[in-house]
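Only one chain is included here, represented as structure tokens and corresponding to the form predicted alone.
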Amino acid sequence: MWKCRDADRQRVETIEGLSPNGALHPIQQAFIKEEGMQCGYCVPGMIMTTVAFLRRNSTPTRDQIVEALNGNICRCCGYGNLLKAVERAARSIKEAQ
């Protein structure tokens, strides 16, 4: 079980911190372009999960993406677009390097 003290002296990154200068992060841009959101309920969790996942795996397969997002629930069942958004984000970040 996670306890608040586990975050003591740790860096906590939130979705608001992804674009400190006002420009959207490439992952946020990919979610918009692929319409990877509908009601917005799951979007922050999906995006932050994607950020952490793509930092560990910059060239994921679709199966790896599915596994990475497995802990997030989308109420609108927009999983197809969410997968496309993560794929686009991975390509976008790779091209920018």
Contents of the next structure:
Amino acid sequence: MWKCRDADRQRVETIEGLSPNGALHPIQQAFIKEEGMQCGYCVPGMIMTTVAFLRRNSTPTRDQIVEALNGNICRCCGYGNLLKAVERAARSIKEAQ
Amino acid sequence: MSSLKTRAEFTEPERYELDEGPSYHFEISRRNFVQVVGAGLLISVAARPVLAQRSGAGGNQSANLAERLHIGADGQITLFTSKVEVGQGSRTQLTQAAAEELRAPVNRIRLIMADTAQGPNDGGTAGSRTTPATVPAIRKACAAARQLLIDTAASAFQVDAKDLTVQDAKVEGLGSGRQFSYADLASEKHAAVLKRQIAPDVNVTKVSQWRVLGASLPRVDASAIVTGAHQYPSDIIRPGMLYGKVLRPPSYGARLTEIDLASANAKADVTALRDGDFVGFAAPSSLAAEQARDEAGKTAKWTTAENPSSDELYAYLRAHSLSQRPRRDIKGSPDNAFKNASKVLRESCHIAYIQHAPMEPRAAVAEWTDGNLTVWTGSQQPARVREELARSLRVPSERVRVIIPDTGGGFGGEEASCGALDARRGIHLGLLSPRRGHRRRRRTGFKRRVGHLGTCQFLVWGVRDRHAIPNSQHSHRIQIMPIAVACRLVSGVGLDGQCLRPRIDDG
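Could I see the form predicted together with the partner chain next, after the form predicted alone?
Whole complex next, starting from this chain.
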């Protein structure tokens, strides 16, 4: 978590930049596939956290995923599918490499 | 005891379900309706009152002819419902229901939800009623449309309708080289055929023959959600929009005795107004409105009211609950059943303070255009919000349109709107409320007892003395403040400590 002022002059990636050509990012695809959403309001945050997390750790355990997403809240309590989505995303990114 | 109906008797009511709504008739002008969806065919299907939810839940029991379905000349099919999508998946489910009965691809179907200017009033979205009530209504309308397609094709090509089926939005069985689709149905050529009324007793597809309904389908809104493209109520921005902030009282029941708004109003872009205990601020940016509020808030003097402490709360509620309201859904005599029970188990428990807190901050955007008001907000009760706005603003409800974009969580708390508007200049104002300012609800104490008679059979399941009080920020009551200046602000304001009545059998 960063303060906005610390992002000054930094490169910032947002959910809008994840699929610039319209082709969904593997993480976005995984979220659809596992239905990692209910109202979906938390999903951009979940996805962007996952983007950063999987860059650091491409073969995460379930516990590590929980730890990484711990700062993101889903008030619909759709955590089961969200975790599955991250696992699927990690697998598909790995397979594509 | 095992039937759904019996279980439903003890379904906890939402606050708004206990509030008797006004009886009004929802009508839509055909002309306006067609303007919204463009040229094509509107299909009316007689809707039985069962479509409406149980009384008090916002359904219009007297609704009869309901415009449900529009077929575009391009074959695009648009369905309408007053139900909202708050994450429960109704948008996908209702689209599936339509695709099933129309025999059309899911992507050919568009669902317009919760826009009071369009479509029938299916009631609010609560109590898990969309599946049992609205899915059948959608199926029926779409099955009627499919039958109309077949009948029209049969008469156009002089073949027996019994030999025809519909697949992939086209009629099958017409013979080679012959085509007839929903787009053809909506064309001018068949306009005369389409004027007839559709029977309400149309046959829907048997469950055993379902292909789309009941299947696991990717959510129709999934791409928009994962790309951040979806617009929640808090994403709605209108040209020239102002942002509104409300000064909240420091505690429940606090009265405002003094506040200095002169310095706020002296700022070029800020409008501040007070009406009783309500103080609202409007400015071109959220930050400016917030700063104006915080500055003026420092000058506010409040008289706080006596409130029971958390420790005293249960006793307070017990002492202050209003007299019992007779329940229509009690069957038999619970008193006798308990009297005759061989064993009665009693249990008391208290439930902690509950506050709904969806991820999305509650938001509302209001826009006046030529004396007509359009409000975008998060709510599970679009028709009720419309009615309350009309009442509060003293305008005919025909002049109020409420649109509920798919919302970032509901949980039974998205039941009203707070919005703000500038009447004089015809510009728009959005209000994004901080979470702490939102609806709180106490659901605090209940006792239950279970009567047991000889054989292992539960006789009575009673919940008694359930109390609930909303606090000062209960958003169900919308109060639109009269104005001395250009700005009118809309906000959820309290219920003056009104307690809900305990709602079950004897003491």
